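For reference, the chain that follows is the form predicted alone, supplied as structure tokens.
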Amino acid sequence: MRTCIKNTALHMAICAALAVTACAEAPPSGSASASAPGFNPIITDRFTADPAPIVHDGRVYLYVGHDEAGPEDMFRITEWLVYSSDDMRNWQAHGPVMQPTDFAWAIRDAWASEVQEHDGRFYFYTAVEHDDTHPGKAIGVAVSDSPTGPFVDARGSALVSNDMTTQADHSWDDIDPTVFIDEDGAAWLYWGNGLLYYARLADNMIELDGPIRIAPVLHFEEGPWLHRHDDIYYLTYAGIDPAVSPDEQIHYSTAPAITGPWTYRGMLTGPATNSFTIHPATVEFEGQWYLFYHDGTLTIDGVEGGLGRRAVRVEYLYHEPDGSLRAVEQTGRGISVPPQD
């Protein structure tokens, strides 16, 4: 297991690059009790992992996989769960919303997942293990008419099945899925694992309409996910630069348009403790930006969080006038206390 070591060369450089002043405070830790309204981790009573929030009605509902890992297993997640909350600080518990085997043609893997809202439905984008008619990950889609499940298959087939991108050299390149809606009414996909797919959705949004691309992105590993602010679209990431550490970051670029072209920003924050994966996700809550990811030092009644039990955290994240994304802190405080002015 991976665990923060100061003052090291290595730490010193990742603090100067992400320009921060101090390491993190070490999060709570143990039962659900642990952490106070606002603190890290925000959900302490179960593994959580790939967090992705979207707005709905004065709250904010974000889903997650459920992290069940035991010794031997490097990731089991067999379900995906949804928690809500009117102030980013106190969140309700609403249950499970879908298992991988709700996609009759599914056969296992919760993998990263979002929800986005179109004409009052709410559509589940999610990565799973395809059976053997089409072997390896794929994205499905789900549908319901609440925020909080159930979900329930809305194609009853893969939207993007691995034999239709044959450019990478490995079989689970379609994960980690994540839509946007343009100002034109377009709905674009984007996932991918170290090729970085788009393809536009049809109106109905379970469609693709019109062929897979491939987006060059720096340093892109995984986890996409898409905003607009002030005109520009922002693609933050799980990226790999290995002058960093080998371990994933949370890297950005920036485009004129949702379909690019993409240019790299930068790093938004290093790794996640004692997790080699760390997943983005941004969202805009009553004039607030926010910034959602994972890492693995939760302990759970003396079982220790690492890479297939992981926890989901929540910091600022600020635009700066330029365009860019200021330098994101890993901390222990989280959003418990004020954003900056």
The other form holds:
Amino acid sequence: MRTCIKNTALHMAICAALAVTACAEAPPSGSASASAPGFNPIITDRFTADPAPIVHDGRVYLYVGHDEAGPEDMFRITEWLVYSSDDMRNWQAHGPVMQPTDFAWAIRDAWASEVQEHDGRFYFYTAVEHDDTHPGKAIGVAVSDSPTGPFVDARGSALVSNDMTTQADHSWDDIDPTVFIDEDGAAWLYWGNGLLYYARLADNMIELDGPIRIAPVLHFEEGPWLHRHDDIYYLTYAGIDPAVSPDEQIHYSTAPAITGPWTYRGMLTGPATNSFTIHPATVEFEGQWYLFYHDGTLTIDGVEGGLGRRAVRVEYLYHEPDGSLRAVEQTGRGISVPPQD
Ligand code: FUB
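Same protein, different form: I have the form predicted alone, so give me the form predicted together with beta-L-arabinofuranose (FUB).
Complete assembly follows, chain above in first position.
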């Protein structure tokens, strides 16, 4: 049995080529055990990854992938779950909202998702593995009248398939969709791995309405997330500065418009403990900003966390007067303590 230590794009390709049977990092020496509301990780009964929060009607809804990798898997994620909270600290589980095979054209892999509310409906954008008609990762969009689903395929086909983006030299560049509706009502889709793609969405939210472009962004790896604060657009993402670590860190860039140009502003966090991936998401709830991410420190019933058994966490996020973001420390206390001034 071979063991993969890191999950870089190159390494994933090597793993696939070698038919590797186990991809894992060394387990942590300890795991978070505090149970106070707001302590990290915030979901402790299951392994969860790729957090995607939205606010609706006074509640935060948090969409995650359900990590279930065993010793033979790098990732095994067969469903997306949703949790909700009215205080960001006590989370109610609503169960699965969808599985990849609910898209008739998809075969597996409930990779990162994001929900966008529009005209009273909830659009679930997500990455899955397409069947042999368009091999590679693809982006689907599903819709529901409720933030807790169930979601159903809104198109009957992928919104973005691998053959629509030919610039990358690997098949998983069409992942990690994030949608932002601008002040003029136009919706924009950003996504990517290695390359950061973007395109305008049609008013119906389920078709592209314009060309797919590439945004040059320093250190970009995957997991883009967009928000706006005052007049500044923030693009937060999992990036790799090799001078820092071969594992992903959270970086951010800012722009004067949703289409850029993006100016690199720095590193928001270092790498996650015991996880190559870190996957950021931001949200404002009741006047306070938060940063979600995941790491691999949770242990459940003796099963240790790792690359394919991650745990979602949250910290306070602060915008400085000059438009920068304050560096975020990954903590166990999380938001169980009050925010700073
Ligand atoms: O969870 C599967 C993949 O790992 C996501 O799509 C990436 O963002 C990374 O977290």
